[in-house]
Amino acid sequence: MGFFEYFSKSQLEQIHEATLTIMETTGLVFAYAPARDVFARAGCKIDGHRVFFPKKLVEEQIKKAPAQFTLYARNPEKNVVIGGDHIAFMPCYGAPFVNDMDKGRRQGTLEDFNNFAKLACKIPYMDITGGMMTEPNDIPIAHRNAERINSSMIFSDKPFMGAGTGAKDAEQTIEMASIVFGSREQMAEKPPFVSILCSLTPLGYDDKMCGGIMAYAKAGMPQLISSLTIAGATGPVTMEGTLVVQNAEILAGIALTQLVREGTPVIFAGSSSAAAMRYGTLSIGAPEMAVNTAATAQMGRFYNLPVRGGGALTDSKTVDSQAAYESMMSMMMATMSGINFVLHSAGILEGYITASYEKFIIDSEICGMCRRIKRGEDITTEKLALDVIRQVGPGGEYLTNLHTFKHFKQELYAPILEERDNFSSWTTKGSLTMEQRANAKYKELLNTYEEPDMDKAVRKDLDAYMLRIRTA
C-alpha cells in the first residue's frame, strides 16, 4: 500500500536542518546527571544542566538503531513485527478514569486492568497487551507496577508494555520478564516487551524518563521515545515549529539510547497535536493531531526508523457521534501515512483521562476496518477475475458463483461488531444501539475468556514474588 505524504522530501529535509540547529544552538534540559555524563563522554557541550548536541553526532547515532525489530510472545504464533510495512495495535494507556454504560465514569481499579488486559487478549485486532492500560487506583503506589505487569504476563500470551515510570520500574518490570521469558541476555535477542519514556516538553527530560531510558537500553530493551508537543502551549503555535521541537526531543532521546548501548531498538513516537486556545488545554481530537501523525510518519521514515502515531483518540466524554468522528480521523491518518505503532488505539475518552469499556470494543472494529484497508490489493488473474466476467455477464449475479464462495471470506473484512442487517431485522432484536451492543460484546466477551497457558514452574515462580511483593 502506498503512503499518504503531507510534506515534500525537501520540506522534510528543511525541518531536519532546522531540527539539528536548535540541539546544538539552543540544546535541550536532562535533569539526570549520569544522562549528561554520557553525552559529556560523547562530545556534547553541557552547560548546567543544558546538554548542546554536535550535528553530526546526532546524525550517527540515530543510524545505529534498526529500523525494525520483533517483540517476542509467549506464544510464538502472536509475535509482533515492529516497522516496514507492518503496523500494530495497543489499546488505551495512562487513564485513571474508566467508564461504562452501567456504571459510569469513576477511578480505575486493578480488576479494570485485568478486565482490559482479557480484552486485548482476546479481541485479534490488539496486537500487544499491558502498559498502564488505567491505573489501579485500589492499588498501593509501590505495588502497582509489579500488579501491572504480572496480570499482562498471566491474561495475555501477546507482547505487552514495560513500565514508562522511571529507572526503578524498569528495572522490576526486566526482572520480572525474566522469570517467564529467561535470562537478560536471553530478552535482549528476543525481547518480549516494549516500554514508552517521554521527554518533559518543551525541550527537556526529566530525572524518571532519563532513568529509564538509561535503564531499558543498558538491557537492549525497545522502546518508545515519545514527545507530546502542544501548539500554542508547550510548542510554537504553526505546525512546522511544533514539528520540530518534538523532533528535536525524540531526537535527543534516541541519542541517548544508542550512547548507552549501540544497535538499542526504539521507535521514533510522536503524538504531538494542539492547544484548544480558548481553554487552554491539550486536544487530541482536533485535525492537527491527525497532520502531526502523517508528519511524525514521514519523520521516521526519514530517519530510517519505526513510527508511532496516531490511535482513536477524542476530546469527547462518552461515547458519541465526536468520539467516532475523531477516533476514526485519527486512526485511518496512521494507517494510511505509515505509521508502524498505534499506541490508544482502543478506549480512549476525554484527551486520556478516561479508558471506556464500550469505546474499547467499538475501536477494535475501527482496528480490523484500517487493517483490512492497510493490507492493499495484490493484482492477479484470479482476483482480476475476467472469466468469472464473462460467465456471469450483463444482468446476472455473483452471489452464488464458486468464485465468490472462495474468496469471500479472505476478500471482505466481516465485522464482530457492526449492524448491517435491514431494518425489520434490527426492530425485532430490540433496536440496540452501536453502544448498546459494544456493552453486550465486551460482557461476552469476558464471561468467554479463558486464560492462556503458562508453564506451572514459572507460574508457581511468579506468583512467588508477587507474594514478596505484597508483603513487603
Contents of the next structure:
Number of protein chains: 2
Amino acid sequence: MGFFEYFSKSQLEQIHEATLTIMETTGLVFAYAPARDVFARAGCKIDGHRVFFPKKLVEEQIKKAPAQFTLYARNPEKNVVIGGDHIAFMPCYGAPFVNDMDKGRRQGTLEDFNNFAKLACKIPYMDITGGMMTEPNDIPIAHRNAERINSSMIFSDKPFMGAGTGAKDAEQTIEMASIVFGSREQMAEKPPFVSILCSLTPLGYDDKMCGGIMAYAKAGMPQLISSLTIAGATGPVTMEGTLVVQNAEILAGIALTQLVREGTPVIFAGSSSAAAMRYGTLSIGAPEMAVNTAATAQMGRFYNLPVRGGGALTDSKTVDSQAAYESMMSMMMATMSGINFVLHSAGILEGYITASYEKFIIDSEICGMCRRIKRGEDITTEKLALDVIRQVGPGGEYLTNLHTFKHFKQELYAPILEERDNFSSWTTKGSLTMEQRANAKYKELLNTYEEPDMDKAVRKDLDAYMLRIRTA
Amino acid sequence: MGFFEYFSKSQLEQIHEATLTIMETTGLVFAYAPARDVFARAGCKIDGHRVFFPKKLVEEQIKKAPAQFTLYARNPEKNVVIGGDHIAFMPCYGAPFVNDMDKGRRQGTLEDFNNFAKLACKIPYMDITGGMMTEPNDIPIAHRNAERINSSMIFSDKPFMGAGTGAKDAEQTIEMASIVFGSREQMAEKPPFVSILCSLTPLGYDDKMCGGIMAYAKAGMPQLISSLTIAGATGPVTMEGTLVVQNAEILAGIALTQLVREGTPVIFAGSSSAAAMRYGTLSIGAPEMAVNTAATAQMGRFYNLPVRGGGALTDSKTVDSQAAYESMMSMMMATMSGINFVLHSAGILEGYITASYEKFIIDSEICGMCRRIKRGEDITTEKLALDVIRQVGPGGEYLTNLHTFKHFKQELYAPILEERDNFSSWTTKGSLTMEQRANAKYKELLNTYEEPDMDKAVRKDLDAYMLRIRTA
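Got the form predicted alone; any chance of the form predicted together with another copy of the chain too?
After this comes the whole thing, all chains and molecules, with the earlier chain placed first.
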C-alpha cells in the first residue's frame, strides 16, 4: 500500500528550510536550565531562556534517532514495532472526565482507569495499553502516577505508556517498570513503555516537560516529542504556517533527546489543529486536523523517524454522528498517510476532556476497519482467482464456491458491533443503535475479563512497592 | 495534493491483463440483440448471448472516451467539471424509503423527492442535483420518470441526473431536457445531465441497461458505466478477484458506448463491496468498500477516464455512530484516492434502501470537510507566514494578529452544524445531538428555500409537457 502524500518533495524541503530558519533566528524558549546547558555545550547561542539553533546542529541530531524500534510487551506475542510500514493504536489520554450512557458525565476514578486498561488489554485492535486514559480523581495526586503505572502493568500484558508529567514521575515510571522488566540496561535494550512529552506552544518547553524528556533520554526510554499548535491561536491561521511552528517545536525537543543520549528512540509527534474561531477554542474534529495529520506523516518520513498523528478525535459533547465521523476522518487519514503511532485511538470525546465507555468500543471497531484497509491487497494467482471467475462465469454465484469458503475469514473484515442485518431483523432485535450496542458490549468485555498471569515474585515486589506508596 | 495509491503500476497492469483475459476467454452476457450486433460488427465472437472481446478491441475503444468533460448547469456558475483533479458530490440514488426523526421510516413520495431536490439545490457542497433520490411511490409508475426529470430541472439550477431505467426513459429524459437546454446537437456539445447504467453482475448486462446505454450514447450524453460486484456473492471473495470482475463489466459497457458513438463521455464507475457473510447480504459500510474505492480510482486513472466511487455509504438502519463513521470512511477514501464523481454523497441509509433527511444534512457537512481537505495546501511566503511567526515569537498568541483576521475565512472550514462550543454552553443550548441539529436544519433549509428563476416560455413548455404526461 502506498502512502497518501499531501506535499511534493520540494515543498517538504521548503517547510524544512523555513523551520530551520525560525529555529536559528527566532529560537525557542526552554524554561529549564539543565536543557539550556545541554544546548549551550552543543554550540547553541543562548539569550535568557531563549535558545537559537544552528541549522547544522539540528540536522545532525535528528539523524541520530532510529527510524524504527520495538516496544517489548510482558507477553512477547504482543510486542509492537513502531515505525516503517506499521501502525499502532492506543486509547485515549489525559481525560479528566468519563462518560457512559448509564451514569452520564462525571469525574474519572481509578476504577475507570482500570476498566479502560482491561478493555485495552482485551480488544485486539489496541496495541498499547495506554497511559493516562482518565485522571483517577478519587485518589491523592501524589499517588496517581504510581497507581496508573501499576494498573497498566497488572491489568494488561501489552506495552504501556509512562508518565508524561515531569522528571520525578518519569523516574518513578522507570523504577516501577524495572520491577517487572529488569534492570535499566535491560530496559534500554528492550523498552517496555513509551511516554509523551509536549512542547509549550508556540516555540517553547516548560521545566516539567524538559525534565521528563531528559530523564527518559538518559535512560534510553522511547518518547513521543509532541506539538499541539493551534492554527489561529498558538500558530498562524494557515496550516502551512502552523506546520512550521509544530516542526520547530518537535525538532528542538528531539535534538534535546539526542544530545542527552544519542540513539534514544523518539517519535515525531504532531497533533496540531485549528482554532474554532467562533469560540476561540481548540477544534480537534476540524478537517484541518486531518490536513495536519497528513502533513505530519510526511514530515516524519522526511526525517526518517517514526511518526505520531491522528486519533479518534472529536469536539462532540456526546456519542453521536459528529463524534463518529470526526473520529473516522482522522483515523482514515492516519491510516492512509503512513502514521505509525496513533494516540487517542479510542474513547475521546469533547476535545480531549472526556473518555467515553461507549465510544471506546465504537472507536475500536474503527481501528479494526482501518487495520483491514491498511493491510493492502496482493496481486497473486490465488487472489485474482481467474480460474474461479471462469468456472462461475456470467450470471453465476460465488457464495457456495470453495474459494469463498477457503478465504472469507482472512479476506473480509468481521465486525465487532456493526449492524449488517436487514431492517426487519434489526427491528425484531430491538432497533438498537450503535451506541446502545456499544454500551452492552463494554459491559460484556469487562464481565468476561481475565487478568493476564504475572510472575508471583514480581507481583509481590510490585505490591510491596505500591503498599509503600499508598501508606507513605 | 497527491492521490492515495493502493497498487503499484505493475500491479495495475496485472489487473488489466487479467481483465482482458476474462473478457476474451470467458466473455460477458449481453441480453440485448442490438448490443450484440454492435459487438459482432466490431469483430467480437458471439455465442448465444455471450460476447467474447478481442483484447485489442477493448484497448482501442477505451482510449476513445474523453479524460474529462463538463456538465452544463441551467445556472452557468454551477457548471461542473468531471475528471482530472476535480471531485463532484451528489445525493442519494434509488432509495424506495425515506426516513426522518418525526415521521420515521416510510415509502418515499414525490414531495420527498422534491424536498431532496431543493436541499441539493441549496446546499453548496452538492454539485449535482441528483437523480432518483427517492422513489415517488405515490404517483403512477408510468409518470415517475417525467416527474423526476421535471422536478430536477425546476427545483434546482445545477446539473442533474437522467433516467437509469432503460431506453424509453432515456429517450424521455433527452426529450424533456431539450425543452430547457436546446436541441440534441446543442446538448451533445454541452450536456446538462448524466445518467447511471449498471451491469448485471457477474459479467453481464440486461436488455434495459443496454437499451439505456445505447440511447444515451447515440445522443452523446454522458453516462456512468457502473458495476456493483459483491465479493463473496457475485465476485470472488478476494477484493482482487472482485476487482477483475468489476473491471471486465465496466470496460465492456464503455466499449459499447464508444462503438455506438466515438467520444461519448463516460465515467468509469465502480461501487463493488463485500458480502456480509453472516447474512449473505451486501455490505456497503464494510472496509472492503473503501478498498474497492481506492482500487477503482486507480483503475480509472490507469485508463485515463473520469472515475466514480465511494459515497456516504452505510449499512446502519438508523442515523447513528455507525451510519456516520461508515459514511466518512468511504468519503475520505474517495477524496484522497482521486475519485471524480461521488454518487450517494448525502442521505443514504440501510445499504441504499432508505434516504434520510437528517443524514442528508450530516453528510453534507462531511462533503464540506472533504472538500476542505481536497483543496490542499500551498507553500507560499504568505502561507508559511515566517514574518508573523517571528513577530509573535515564543509564548505569544495569534488570535488577535492581522494575519489571522485576514485569512481565517479562507483557511479554516466553517461548519454547518458541528458543535465546537464547550460542554456547559452545549448543555445550556439543550444538549442537542448532531441528529437533532440536523433535523432542525433540514426544516430551516426547506422553509427558506426559493425556487431558482426559469425562463417563462421554457417553463410554459415544460408545464405543457407535464400536463400531457399527467393526463395521458
